[in-house]
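Single chain ahead, by itself, as structure tokens, in the form predicted on its own.
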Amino acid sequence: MIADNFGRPLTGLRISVTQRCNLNCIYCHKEGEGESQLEMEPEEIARIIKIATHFGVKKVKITGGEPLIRDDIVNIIDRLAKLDGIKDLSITTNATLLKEKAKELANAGLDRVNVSLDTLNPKIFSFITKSDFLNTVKEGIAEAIAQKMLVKINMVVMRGINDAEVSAMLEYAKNINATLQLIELLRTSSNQEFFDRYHNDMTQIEKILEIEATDVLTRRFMHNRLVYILDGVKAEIVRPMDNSEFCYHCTRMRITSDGKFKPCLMRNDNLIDFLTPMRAGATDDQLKELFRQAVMLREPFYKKPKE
């Protein structure tokens, strides 16, 4: 296992494979990627992954844009998950595509979905995603169940927005069986105006969950991350906002769809390009080189104060 010079193993990658999406989300942070029209082919995913194994990598979540647009999809999945050493390998998705897809994923050894599902309402949920398709999106859910893969949904919180949709989203999960992950409001260099409209405090949400709860867990190798039983249901609070202990407890890196490692999803002045030496034909020793180097770049964003 490799660990950056922060004494933080790497036991998880991110990769975007498209920048492409079929909705348009009003606090997308498009993963910290620049606009590029430039994707991975399958192979070339499945060969940086594999190298990425040989570092003890052993948990993939893909991303995107929407992922699922890809008509691959199914073939990056399968590539992924022949190889040795990954241990989990999972999917954030807006869902739309899920149901047409879910049982050639889950076939292909898709093991979790992450479905981006901020509201039930559907005039909220027009609003945020300028789309009409949450019936689509809950039978895409619906039939990732069937097909027997672990289902989280992803809320993003906003005040005045859906801040009043908890509870009813807490049911939701409990009623089909998926973990509910309650996100904080992501402040980026862009969406300053936007963030301070509708940036929502989640203290008082974890209260809540605090008082509520049966148990209590602790995901070590998720930033310290808390996950609340509450009545047969799992939740989850994301805070990453000028957060060290989130920072101190990172895990994971990025990879870009156009081909670069990502140490930091706050910062793009220390990517790692190996696409153009891959497609210049790099050998595999010189890839994971640039792989260490993009892990000894990782650092926290935001750091412990000095006692």
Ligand code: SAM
Given for the second form:
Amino acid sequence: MIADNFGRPLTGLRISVTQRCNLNCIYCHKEGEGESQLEMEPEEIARIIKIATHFGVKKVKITGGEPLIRDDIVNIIDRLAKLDGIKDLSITTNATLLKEKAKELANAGLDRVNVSLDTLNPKIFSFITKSDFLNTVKEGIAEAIAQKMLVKINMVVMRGINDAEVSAMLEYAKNINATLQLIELLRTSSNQEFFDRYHNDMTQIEKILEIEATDVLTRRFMHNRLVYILDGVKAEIVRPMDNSEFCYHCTRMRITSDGKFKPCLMRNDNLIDFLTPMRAGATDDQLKELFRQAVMLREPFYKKPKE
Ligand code: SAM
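Show the other one: the form predicted in complex with S-adenosylmethionine (SAM), since we just had the form predicted on its own.
Everything in the complex follows now, all chains and molecules, and the chain you saw is the first one.
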């Protein structure tokens, strides 16, 4: 296993496979990527993830853009699911294409999906996503469940938009046997005005969940996230903003859709390009060295105040 200069082990990768998306969500941070149309081939994705497994990476989350928009997404999943060392392979999707692809994805070895669904209200859904696919998304979720996949619902909680829907979303998650992830809106370098207007401090929601929970667990290797065990449903709070605890328990690195190691969502000044050398014939040892260099560039974005 490899650890960075802050003693944080690296166990997971979040890999973007495209920047293309069929929705246009008002809050989207686009995984912190710059604009690029370059995409890796399935064999290039599999090769770099295999390199990562040599360092002890066990978890891979596929993201985008919208990953299911890629015609070869099943091929990508198939290749990654076959890699020794990968114990947890999942995808984050808006689920608009999930109904038609869930069966093939499950057959290829995908057993977990995170679905972005911030509201059950059609008008609010249209406002957030600039689309009217709410029912399509729900059908996609139902199909994933029918294919025996574990489903997590990602809800970005925004003040005055969907913050009143937490109970309804918990009920929905309970009914479909999914976990609900309540995600704090992130401030990025380009959304200050939006953030100021809609950022919802999660403290109140945490307090209510604490009171109602029969148990509260901590995911130590996942940003120290809290998991609330409620009556028949699990809820997780993802609270990254100004949170040094979150950063000090970060165990993952990102890979951009155009083939760069990205040590932190919030930074673009320390990327390491591996796709150019890979396409120029780099050996596995050379790619491993680039991976090692990228891990050593990892540092907590929000640091603990000095004592
Ligand atoms: N299209 C896919 C989807 O909808 O899940 C994958 C890409 S999307 C950028 C991945 C996740 O990022 C979404 O679930 C959303 O919850 C989260 N996200 C995007 N922008 C965010 C922001 N400003 N703050 C917090 N979470 C955000």
